[in-house]
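Here you get one chain, nothing else, as structure tokens; it is the form predicted alone.
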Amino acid sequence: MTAYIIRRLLYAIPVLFCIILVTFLLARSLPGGPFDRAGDKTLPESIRQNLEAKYGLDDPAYIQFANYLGGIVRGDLGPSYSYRGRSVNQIIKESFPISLQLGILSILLAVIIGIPAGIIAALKQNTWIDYSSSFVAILGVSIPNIVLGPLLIYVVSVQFGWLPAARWGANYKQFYFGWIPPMTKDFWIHAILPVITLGTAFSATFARLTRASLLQTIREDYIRTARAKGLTEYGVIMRHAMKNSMIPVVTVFGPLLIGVVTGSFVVERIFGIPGMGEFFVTSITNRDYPIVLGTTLLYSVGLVLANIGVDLAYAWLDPRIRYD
């Protein structure tokens, strides 16, 4: 098993490299630069070139490309051109935090809800209560972010006042920076919204992929062998089916995670929460590059950690599938 995991870390290093080539190339292949204007007003020329030559971008693009990538063997991503005086790692270190508690939470809501719809519809197929439960699932889906959001805050908060619209994370310094949420109730009145809104859509996508896997899992020989034994339909459902049921689920779970918790661009930008996605957001239009590459190359470390994840996984839940 070690041997596996080293030997995917290493096969990951060209890929990054290549996303990163990639994403540095595209960045660059955009109309305009990062100064050739300063709000409203364009930049005299030799303002622009000071500042280019200041930032190295007026090196050929190999030489910008290697001083990159020295500075990710430094762990330093470099300084942003649209926030001045603050690095891409501080942002990434101020923002980051705020984005991992929303999409953890909102993961967390998805597997709370979804999964155990996905088993009863499951165990109850062709009746009302899976009707329902596919109704809603359909639902789910269908309704986006950038609906659900803006409707919520029009119920919820405008017209019955009951919790916050937005600012969940303005004053980030109260909370805690890691991927434990702060027990405090400031912190839970104003996460309950956007949570909601971000995770309806997995719970229903988690609901759809367990009924169908279960289903499935359930008119396998081994189940009715078990059944034949005179186990009890909780002990056939639960030791037997739901963890070769629950290899689907698994198998998009680790990569909708990383999307998740490196920032939902719309949800962020309905709350108003300072996360990973205003930044992201603002920096294309600015052509601000150190922090489009360093928040892709983020998103690129943590997918390629969340399928090695999903694959030590699959031997968990099936144990047929050797990593030796």
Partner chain sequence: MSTQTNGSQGSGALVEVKGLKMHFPISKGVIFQRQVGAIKAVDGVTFSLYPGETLGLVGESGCGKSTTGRAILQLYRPTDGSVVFEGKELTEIKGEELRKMRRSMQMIFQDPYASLNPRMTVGSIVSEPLEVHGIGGSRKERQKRVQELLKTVGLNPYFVNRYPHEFSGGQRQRIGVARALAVNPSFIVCDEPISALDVSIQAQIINLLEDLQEELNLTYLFIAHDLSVVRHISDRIAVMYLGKIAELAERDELYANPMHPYTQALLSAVPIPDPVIENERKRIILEGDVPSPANPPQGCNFCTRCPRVMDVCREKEPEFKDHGNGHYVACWLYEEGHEG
Second form
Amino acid sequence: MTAYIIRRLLYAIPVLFCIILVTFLLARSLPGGPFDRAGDKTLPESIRQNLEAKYGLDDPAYIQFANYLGGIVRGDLGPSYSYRGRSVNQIIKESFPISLQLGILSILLAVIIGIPAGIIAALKQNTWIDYSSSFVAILGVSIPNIVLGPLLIYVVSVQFGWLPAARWGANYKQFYFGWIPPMTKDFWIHAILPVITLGTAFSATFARLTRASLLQTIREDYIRTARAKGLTEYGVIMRHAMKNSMIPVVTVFGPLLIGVVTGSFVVERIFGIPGMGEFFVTSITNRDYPIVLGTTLLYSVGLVLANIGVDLAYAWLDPRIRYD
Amino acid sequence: MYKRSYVVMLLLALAAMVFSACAAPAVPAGDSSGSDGDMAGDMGPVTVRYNLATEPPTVDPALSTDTTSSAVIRSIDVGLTRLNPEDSSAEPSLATDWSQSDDGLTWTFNLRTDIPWVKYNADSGEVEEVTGDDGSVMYVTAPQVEYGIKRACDPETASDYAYILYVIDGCEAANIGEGAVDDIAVTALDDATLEISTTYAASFFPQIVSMPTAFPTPQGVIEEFGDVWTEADNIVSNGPYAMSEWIHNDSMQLVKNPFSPLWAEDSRAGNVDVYNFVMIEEASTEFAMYENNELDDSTVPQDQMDAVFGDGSAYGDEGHIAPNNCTYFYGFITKKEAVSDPNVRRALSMAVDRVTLVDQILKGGQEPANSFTNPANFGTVAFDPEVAPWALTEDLGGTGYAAAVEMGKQLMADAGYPDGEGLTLTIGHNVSEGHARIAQAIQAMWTAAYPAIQVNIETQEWGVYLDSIENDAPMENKPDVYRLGWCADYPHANNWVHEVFNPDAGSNRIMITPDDPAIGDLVAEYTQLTKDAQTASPEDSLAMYKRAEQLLVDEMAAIIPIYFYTTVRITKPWLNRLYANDPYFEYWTLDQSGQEGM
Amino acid sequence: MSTQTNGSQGSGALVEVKGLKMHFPISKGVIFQRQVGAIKAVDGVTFSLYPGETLGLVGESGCGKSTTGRAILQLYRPTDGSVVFEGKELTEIKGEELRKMRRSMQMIFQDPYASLNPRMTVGSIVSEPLEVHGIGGSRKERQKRVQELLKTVGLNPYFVNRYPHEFSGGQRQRIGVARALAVNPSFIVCDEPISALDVSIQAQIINLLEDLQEELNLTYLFIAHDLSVVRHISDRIAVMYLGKIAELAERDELYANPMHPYTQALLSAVPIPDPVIENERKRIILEGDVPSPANPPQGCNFCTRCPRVMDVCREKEPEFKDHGNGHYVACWLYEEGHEG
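Follow the form predicted alone with the form predicted together with the partner chain, if you could.
Shown next: the complete complex, the earlier chain at its head.
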């Protein structure tokens, strides 16, 4: 197993190299550069040259790429172009933990709500319980965060004044080990609305997947066998159907988790949460190449790890799958 | 190994989140203002909760280019001069007075030497004076201004706004690598006297040195900490406030600097002890926080305009509209075939119903514009009926829209496009709902005035868009008409007509050239006029700027000025603030009993 | 065992099936679903099983034989009819009571690949019934019992920690048998237990089942889709067509004297291990397809394919009745006044 994991990690290196190379080339193929302008204003040629010289952008592209790779090997993702004086490492260190907290809480909520809802819907297939939970699930998937977030803010915060309207209740200077938030009341009251906003859509996704997969599983012969053995219905579902039906859920769970913990631009923006989602978007608008590369690299590494995790979970869920 | 421990850490974190949730002590909700206590009266420090809307890209004066950075920097640092919030004239600040040599090229600034460098001490929660090795307090002196200016011009610093200081003799040469930084003509004659030579007799120079780019900066701290000298732990400053905390992309806190002489000397000084800034980008969220009493002041989102300013508004008189020193305009790429005829361009400009646009589409109290230079600048001719009268209402002595369209129709016919027949145009703008609404409205107005005209709208992502309207971009990629806004760096017409459109000095995206068959002579006149106005006496320059605007907007009709921006804010009744181009945080007053009463 | 009997049957039957019907509804509509028809998978089946005997249930795919087996064990709740097992009316009990009844009646499934949970070890598959019925004593004792069972079905007792996918088809079916035996049932429905296996393995499993029957006095309902397989193991054989039993008789009687044209057709397809007879024998080839159980033909349900069809066959359904020696058949050919 260890050998398998090591092998998978080694295979990931050329993949990551290609991702960096393609991202590097794509970012630079966009028209416009990072120092063409300040706000609405075009910068004079001389100013642009100074800035490009400062950040090594006057070197040939292959040298820039080699320098960048060298930086990655040393663990240095370079300086940000748009936030002068801040490094990409620093930006990720400050913003990623917040996205991670928001993402983990949202996924937890999604799992806690979505999977039981999917199970109930599957067991009560074609009853009003199934229809109403499917209806809620479709609603959850189709209400975009950009609608749900402001709606929650308006109702819960503005109308009732129960919760703060926005922001995250802890910042990077307070995190334990750099990324565990202090579990204060302040933290939780700020987390509720964004977590619900982000978690709802995912819980709907989980509910639908669980329902579909479980419906398929409970038609399997061994489920009938389990019934014939004299298991209770609960025992049949929990002992025989659940794990077998979790494979599709686990398959989407990995990439979904990475997508969420690396930041949701919309939810973070609506709630003014200083997470990493913003940097994925603004770095491209700003042509801030090091942030584009840094965030993409982080996301890719996460995806590689998540996929390894998913594959290991398969082995746990299904003994027919073995990695040697 | 790293990756495995990463997974372990993840699991640990989850466990910790679950367990500590049970054990965590309850902490009262609200802002974690670090420095309650010492400066507290009965009700605690006077605290304003304000949204900066975005992370300041920097608070290094030499690197600042944007309004957010500038708002913070002007609160924590002082320059030689400062702008009067009423009329934007240069007022004494670090410099108590200044004089211009007879040839107008050399400026001498006399400095006060009693403003100390200060630093926030996180342990004591106090702002403290910075002392030298011998224990004596360090004051802001002329050599530090000299250092600040030279550092901004130094190509190593790579300051975006160094070009603003090109007026200083030697700055441009040093900045483009053709001269030494030491040769820049800024000289501290002694601690209290600074001499600066300029390349031409720029009457607006005292306003230029009010910009952060020309501020004094602390050489020792910058050399010690490098790029991160602006972090809250490192920064030393000298303004009315000091930075006590900066949580990137989230919040910033400024606390009153009791050593700033401004508090005692300036009668306009306010009473705010602490500014808790947040960085909420989403306007609707900011507004919700205002409504939830988490902010004392907010912008008003477009969809709340009627709610805030409509009759019987639930917000009473909390809404405020103030002019903002920016102009929204459409520029013509005059080298494009469709708009190469100045008559066509004038006709198009005439057919823009600015009043309807402002009242029906924008709804933010903007002023219809007849000139490029915003009314808040020296040398402006805004609302002067002798400049593009067809853009002004009858009240202001203009022709009004109906008459303007009649004139436009005649011009269009004269140009060979009766009713716009045969004319196909493209309007370009960057992706934005607001720009799209305006472009669609103008498209409709043009089609109404010239029914046979064909108007297309193209949108592009901001960076791509700017790239496509650069002068060296391929002609076929350019739209016929582009949209942009311009905001003053310093409140003087030179920053507008010369620095933006002078073919020799500005970016000149309208591509006017003296060899243009239709307007070549006018271009030559404009080029000379805007250059000569720089060195003319202020009184003489007024007429020159007026003539330049007539050329730009009417005779060459190279741009369509559309409206002058406004700042639309909503402010809690207990906060009394200014609505000038910069916030002037030091002048705000807050009635604590009102705020606490909520 | 219960000696209590009820109703008419004092015959000593272990299982008594009467008028069993299993209809699956066909529904339409998105929000308000209404039933527009029914698949009549089992449509009035009656027979009895006596302790220690094996009843073979034969028919083509889709004739409802597996459904009959499942409906008897209440894996499907029958639409109508009665199933009396050990004196209890199974169709009327449910929940915990039914669950407890499952100790006595078990099933061996057709597909030894799909019917074993792929993520449970052999040990847990076999011991789970013990566990859920609270029998077999402590964990250790259960462990021992599992090993005994594995030995009984001819598997190495050390296989307990292996997963089903590590075994061959025959071995898996042995696991299935061990699982069914675990709770000491008196009645086992063998649902085509060998049709998914290699021919060489089939005989092994058949022999195993026979040995176990002798040893443990088991009663089998043995479901198969061709007559050759059931001939060996069955005491009596029932032939099913389209949800109904066409003919039921003692094994030898049925093979010697098939009465129903459908049985005759089926038997004519069974190869005979004598080349002379095999060559001379006439095969009856049935024409057409089996009608849909959602829409069975009027009258005798075999009338659309019967080589000896008569007018009356298309009008009235023949009665399923004893024509002597327990030879039941439902066919107009043997009714007074209708012999063709």
